[in-house]
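The form predicted on its own is given below as one chain in structure tokens.
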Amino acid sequence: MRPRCAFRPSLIWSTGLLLTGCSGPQSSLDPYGPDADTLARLFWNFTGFLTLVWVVTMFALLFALRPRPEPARDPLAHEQNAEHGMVLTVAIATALTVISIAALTVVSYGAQRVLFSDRSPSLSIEVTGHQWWWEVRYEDPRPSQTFATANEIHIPVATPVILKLAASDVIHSFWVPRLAGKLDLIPGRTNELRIQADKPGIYRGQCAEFCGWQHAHMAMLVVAHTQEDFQAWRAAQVSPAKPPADAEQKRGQEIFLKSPCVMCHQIRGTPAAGKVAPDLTHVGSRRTIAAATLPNTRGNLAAWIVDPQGIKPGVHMPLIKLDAGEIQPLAAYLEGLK
């Protein structure tokens, strides 16, 4: 693996967020994991080889178009020599084509052996694509240690992680370019993708298969932690929601629990137990809302509650009728779920 960049803020332009992590574009040619590095090297190997093929082809074309004098005598012998040269040229071109295809096949096979090599994962995560958000469920043999979140995948660095990919409605495609290749999520089927991050940071991903109106606003963040920070994050996520910290948040909790929100959303530690929409137990700790469409602030939470269709037209979240005095307490309560 080549040297990595320094740990500093980078601007993720497509969401307008300033996120802390290794700087660099959302590009598969800027890898930060072993599988992504293998794919980048495969790309450059193919590009270099095919560039050589193009140069040789152009040279052969220019050579064939060179001006040649007319034969002074024996036109028949000249024609026979030209035909023999053409046959020889076609034979050489065919042989070079076969060799080129064989060489590229060998290189591709070598990359696939690396990508599908047996590296036992220490973490398994179920990722389900919905229109238009990502459900993320952390598996564990102990039921008390399983939990769900949304649109953010937290992983420890230098650790292979298996993502079990499925879709609840239409075909989606999971792609975090700097960590791994893309893989489709197909309804009724589970596909597995291995990812690994070599450095702590935030890596943006995107649904790479057109899945409907808000396909372009179906992004996710993969957050890579040190082992210690990941364990601390996981312990916090397993715990139920914290009780309201002040009177405003308590009022917000009362509003939430009496509203239709509880039919779709879950907040562990409260009567809200919906399974249709994202789990909100620790929604205040997430960096974005609406699948990386907006930064997670109280103002954006309030705007999303009041008019989700105005922010993300076609989204399945319905309009909830609230009094003007109920919006800020509800947003404060959700903001405090950390």
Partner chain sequence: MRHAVLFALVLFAGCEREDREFRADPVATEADARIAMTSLSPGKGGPERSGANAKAYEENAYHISQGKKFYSWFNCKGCHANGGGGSGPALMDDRWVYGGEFANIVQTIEEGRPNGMPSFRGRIPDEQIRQIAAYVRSMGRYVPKAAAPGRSDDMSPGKDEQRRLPGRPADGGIVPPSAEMPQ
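The term rigid core refers to the most C-alpha atoms you can superpose between the two forms while keeping them within 1.5 Å. All values derive from a computational prediction rather than experimental measurement. Residue numbers count along the first chain shown, from 1. What changes on going to the form predicted together with its partner chain:
- Superposition of the core reveals a Cα shift of 2 Å or more for S100 between the two forms.
- Comparing the forms between the two forms, the C-alpha position of A247 differs by less than 2 angstroms, with the core used for superposition.
- Remark: with the core as the superposition reference, the CA shift of P313 between the two forms stays below 2 Å.
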Second form
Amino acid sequence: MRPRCAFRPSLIWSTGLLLTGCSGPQSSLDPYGPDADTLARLFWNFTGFLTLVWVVTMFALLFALRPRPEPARDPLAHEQNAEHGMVLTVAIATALTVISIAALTVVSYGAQRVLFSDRSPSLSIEVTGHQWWWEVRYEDPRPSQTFATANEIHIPVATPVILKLAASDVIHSFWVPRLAGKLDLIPGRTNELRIQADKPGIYRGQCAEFCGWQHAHMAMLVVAHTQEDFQAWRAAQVSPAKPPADAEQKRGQEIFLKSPCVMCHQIRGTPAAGKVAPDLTHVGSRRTIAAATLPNTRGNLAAWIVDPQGIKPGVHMPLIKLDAGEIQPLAAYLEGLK
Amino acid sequence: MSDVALHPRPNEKKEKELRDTDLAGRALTARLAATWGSDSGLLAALSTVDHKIIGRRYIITAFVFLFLGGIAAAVMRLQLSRPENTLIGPDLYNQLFTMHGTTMMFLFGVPIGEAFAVYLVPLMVGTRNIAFPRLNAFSYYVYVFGGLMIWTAFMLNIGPDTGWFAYTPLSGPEFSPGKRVDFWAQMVTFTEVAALAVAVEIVVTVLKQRAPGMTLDRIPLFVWAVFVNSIVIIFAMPAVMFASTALILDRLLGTHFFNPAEGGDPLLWQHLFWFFGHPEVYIIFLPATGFVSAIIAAFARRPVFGYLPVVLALFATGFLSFGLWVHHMFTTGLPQLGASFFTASSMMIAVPTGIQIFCWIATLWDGRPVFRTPLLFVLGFFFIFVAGGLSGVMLASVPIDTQVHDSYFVVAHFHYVLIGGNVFPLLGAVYYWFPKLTGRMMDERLGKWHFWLAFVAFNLAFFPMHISGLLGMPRRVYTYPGGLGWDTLNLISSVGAVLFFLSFVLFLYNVIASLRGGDAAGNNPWDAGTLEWATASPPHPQNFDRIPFVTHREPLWAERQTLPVVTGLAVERRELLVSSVSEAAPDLLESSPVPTIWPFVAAVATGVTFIATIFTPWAVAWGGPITALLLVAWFWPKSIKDDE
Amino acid sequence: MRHAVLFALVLFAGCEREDREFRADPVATEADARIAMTSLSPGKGGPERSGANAKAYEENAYHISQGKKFYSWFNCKGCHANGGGGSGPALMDDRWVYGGEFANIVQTIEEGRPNGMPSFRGRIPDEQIRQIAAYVRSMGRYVPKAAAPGRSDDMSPGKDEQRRLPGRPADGGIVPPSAEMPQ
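With the form predicted on its own in hand, show me what the form predicted together with its partner chain looks like.
And the full complex, kicking off with our chain again.
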């Protein structure tokens, strides 16, 4: 267990809140990487101190409202020595405010230095935000080793990874709270965000800048692997799609290639080469579909193909006409694209 | 202190004018009321230039928009009460939260502070009408037309759907087709024209129309607050006016202000918008500090401690509010050094706010607090606003902001500062000044029920949002998946939001019931010290029969028997006393404009022009000259005494 | 006065402008393929030339903007450029080889035309074909100005659709030439 707190008040707070459930698949207070950890500690320190300030202020207010025996008096009659005491108290309170503010600024700046320090990344990944999905492109000096996937970012553990964030349409914001703070994806710019996961696992993230109808369903998963697993995954992703394994999948492929799917989607190794929607070459290997909206099962694939507008109203995936018998083979084919 | 008589230079050409030295008592009141009053009838209602009538309309209209925005919020909370709810779809939800934010910020938050200022400032500084009363009427109509336009558009399903800060490129021509965002941009222009007009009136009224003797250090704190507020408005509004105009030019004329491919920049919008948008938050907050100062002085039974520090803190807040807009943009990938500067400046604004809070607590500490409803709301303000202010300190830190920005934590934070900092003092202000506006007291028992319901419901609705934000819930989502730890928190928030809405229904009931059957109030039911309580409740059209002469910061407490007055003003025409800026020495006697329909007609022409520009840029070409002609008619010399 | 305003608002609530129908009824968008290629017909009244639901698409800014997106995504630009034409004919002028009514354009996209225009039947869903057709109509400003798209967030190829002068069907181009010059 990593030390979570720097001093006592924050410890009390954190344990108190942890009881109510601070952990969660997308909780910024449940850090799994060094940057998120720095942020969580900074957060608890601020919270602890500022809660103290709030409590002291409320006590002062309560005391100011104490019941008092003295009778009402003329509003303009007040004692001079009481005024002196008040001047002093307010002056001290103001001085304390200035000191606290200065101290908090310095603490914040210290954390900022740590967060934005240079750590040589071993890997850089291009992440492009689209309405409403994430395009993930693994660059490599050898063109044959580059590939694209969607809505799922695989990284090796314990290594800093640089994400080059860009947007193709409107502003999005990349936020995986358990690994790092958020950073915007802005058309016409490239921002770089460093993420690092300490343990293998799946970390959910979500678009944090309002981007239109399906902003609510624009999520992604960051999957952290051990170094070996990551290399294996990468090798698998580089290869073109597997040919259909059985007759049903074969029929599914035929349906795919003769249907509108090919206008937008790409499956490397087939004639389907659309560029405007997620690359489906290894869609079967992904954990979710529709930008981490549905678990990737055959049933969900079928449901998504049949009624995308029912699941995500406004999404660019259109309603296409398929015969009842065509849906199962198509879902089977996509599921088989491991 | 004895009365002061003015001796205006006699006008040789005419026979001697009737002056207030020639009359007294009821006869004087009646003559002045006839001179300053407004006639009845629809045309007269639209022609009136009485700051009290227009101020009252402003207040009521702003509350109507508060209710509309509240209904939008309640519907959103119903949608979010459980995960993957399908009560409303994303299209309507996006329109709802845009309407909610836009209404609360532009149609309620800014106007409500100005509305109270329009009503109270002339009474508090002891004058008979606001400066530029026709402009005042014009600004109200422009504001109403802007609000009606945007809500009508929403009812027609062409409501804006890109959020109240309408980030480009989402709000640009490519990603927001149709007229939705055009209506939003024009609504912003409408409200700016209205807000700027009122701001100018307030500044001039405060500087030039104070009653004699009201030197700078005797100005009531409420008046200082709205004065600083007006100055902030004058400097902040042009930025968003430019931004919204640039947006509409991009959308309708094909300019490229925000198009990166042609050398524009989407971030330019954010800079322009927040250069206005952050002062905007203080535009909403500053009048509320005035409410708090007024209510605390009246109910702590002593003047506010630390007059000078509080006034300086108001100015410091107004000034600093222009230096921290970038903290809304910490996640856009700005250079770190620049971001750190804005961390420091954002934290610094806690200091002047802190000073005010300390001074208020010290006032209560030394006073003899009387726990009536207005004071309860101010105490609620302390509880909520201090919490919101402190979470604001967290948001000022660049690193923490990267986690909580655009999450429900921010939603919780700004509702704590805006509802805590504006709405609670405002409700206190309504209970406090209701007797002055209507002549009747509000029901105290219902008022206490209202306070406790609102206070508990507010915290129930918004405190859990801090946690749901920290657990990763982004804002502006029309729904969310279950199982992320957000379900219960959102349900609690929704229950709290519905209760909070009901507290406003209770408030509305209290207002209506008290209007019909409240106890008669008398001139000064709270035994408060400022000048507005020296007038009748509700005040006569002329406000004061004789202009008071101010000898103290709290004149009614200092002069218990009779207020010294200034005499020598004309009775049969609208004559005002203009005084010097710092010493408030009597300077000039000047006529105040009489009622006229022209401001209304000009506002209609302005409104039609603004709305027509949404559909054709040529509207500028024909709307401009028409409006200009109407302004000529408005300003046409009417051969009154001053014009000779 | 206020009551009247409220009443008016409630009345307005009844009518919906700029409706954004994400999930079009598949049956309603079934292609009505029976579009005449010529305005010549025996007897009174010509054959029906325009689709029944043309207005629903042409007067709706959302549909037209979707069409604009698909026009680019599906590489219509490859042949028709931004409407000025290339290896395919220009779409922003008033000359229409196969008719310029909404239904004609829908049919051209669905069925293809000789000399290079491929058939997109089964490749592009019916709903999107209608959206593209509405956009094509907007290129020559045959749609209302309020619904036509503004500029895009990329290099400007010229005046955006909503600022072009309205197309003039009276010039003769909108009627298929076969109607005037039977071959």
